[in-house]
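Just one chain follows, in the form predicted alone, and it is written as structure tokens.
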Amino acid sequence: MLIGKKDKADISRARILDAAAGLFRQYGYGQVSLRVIAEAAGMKSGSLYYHFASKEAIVVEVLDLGIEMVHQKVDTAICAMSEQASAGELLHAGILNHLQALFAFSDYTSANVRIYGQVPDEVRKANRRVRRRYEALWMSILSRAEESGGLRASVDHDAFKLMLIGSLNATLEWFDPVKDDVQKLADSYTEILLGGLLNHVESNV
């Protein structure tokens, strides 16, 4: 099959963004240059240039595709469960399927959470919108689980989306999911988020 200009470019453009992916979850933001990205993509410098305007430009590729892939596979998941589905049911699917996100993408996904605060306002503002929608997905995520007569009203559904995503997130630096399984990880956080720690509730919270 021959390859045409338009899959030779994408093919190219895909290599530069996994190349950075790869790079800037290895030694951060400020240590990768446009020269370094271009030789692990076994390119010339200037070749980058046909692909993108900056450095700042492969970032905001790199920092939106993280959180894009994830997306993709939550809202996949939750869109193909019943309308019966419990609110357990649906939080467990969106934690199992972030986690298995995270780490099937993982250079894209870790160099978002590495980098996200080292980066300058320009880009973090350029990757809010995609940040933004990933967040609305899990608002809607749990409106259904409240809808669904399975979690209490009282919650504060910004704050534990908040909180769900940040621990989520972190388990890119200390979990290894070659040793370990993702499956028992996503129910682990599950039962302690649903049932919670203590075997009744105390007065003062």
The other form holds:
Protein chains: 2
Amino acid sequence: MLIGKKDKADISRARILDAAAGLFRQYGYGQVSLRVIAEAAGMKSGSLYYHFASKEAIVVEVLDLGIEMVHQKVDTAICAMSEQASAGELLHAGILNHLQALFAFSDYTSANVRIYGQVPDEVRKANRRVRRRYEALWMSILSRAEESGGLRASVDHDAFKLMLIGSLNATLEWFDPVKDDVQKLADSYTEILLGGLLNHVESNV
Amino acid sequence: MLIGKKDKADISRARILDAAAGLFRQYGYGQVSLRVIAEAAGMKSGSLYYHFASKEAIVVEVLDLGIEMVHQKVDTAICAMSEQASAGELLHAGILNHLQALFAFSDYTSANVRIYGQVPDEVRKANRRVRRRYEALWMSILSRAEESGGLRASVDHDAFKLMLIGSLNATLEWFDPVKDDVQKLADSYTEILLGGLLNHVESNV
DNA sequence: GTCTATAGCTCGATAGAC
DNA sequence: GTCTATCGAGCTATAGAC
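Now that we've seen the form predicted alone, could you pull up the form predicted in complex with another copy of the chain?
Complete assembly follows, chain above in first position.
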């Protein structure tokens, strides 16, 4: 999952992080011991301390990577879009790339979604910076979409951003990218988030 | 949180479950020891075994209650609605009552959302039954809404149900019912889910 | 860089007094 | 019903050989 590494230390570091991400995702933070992380990474528990100062140092890096991999993919995709892109096109691209990154790096992203609320305070605080940056990216996507026209004025951007990220991340709990097509999932979520459930003739509530 | 109990055993049981739900929510399953559950419930760890056979037996009950409390509130609210209720009214009622129950019993509901993916297999399997029942309730709400007319045919009910439950549950991670109004949150989510983000003149994607 | 060995601690669970 | 006491196991982290 982590690529582009060169020397032995970098390779071992990456193996430890990959192993930890997968185990944290499946069993939570507290249930995963350094012994099983080491075993999954192909070494003994004592050797972990050559690469990381503590269990907390490992989880900090796993959590940050879980956000940063999504951030980078969405950012790159949005930056590459034409100036003339419509609001619908921008949002569809953001949703699709968020979902693609979510499932491409699912051990890291799912570990983040699942254990963020359960790690020690200092760990959570460290990850908060990265989370805020990703939320800010979505605010800028919404601003750009608004400039291109077509957004309903009654929808609060901040609420929409939180709802969008929350609903997309929740797909990690049930969607299977092997059985089903992420592209179709993105189309389906875009359809609902942009167009809503109701026919547009009647006013809701 | 758990009320209507009578004798000493029932009271102690309820205190144990309340304590466990709050601790599981905050620290996850693996990091919470029976000793701290017992302390939070006002007893010693050995005493827990008079009420529960194991740590797993406690978490099974916490997880089930987290779904059942929401199920019951939503079911009651929907059943009480007039036959002439519109699709928008039905969905708003479902969304509002789901959110209200989510925050009224937040230790149980949040514990469920957070640790479901990390508990032992048999525990997760036990909770799956209750989850399926709640999803079925939402399918019946969507069917009833469709009969009353006004739903876009292009929206898949199954995808919408998963997205709705996922996005509502995700509010547990950021919404503060003390600082803000759950009613307003429900209005805001209903607005987006039923009407979408875009102006209805343009077609999306 | 990775190993073995282990210190010091906490865990879930049980047994038996009251 | 709740207590105390304890078993055997597993935990994070460290020390030092290789």
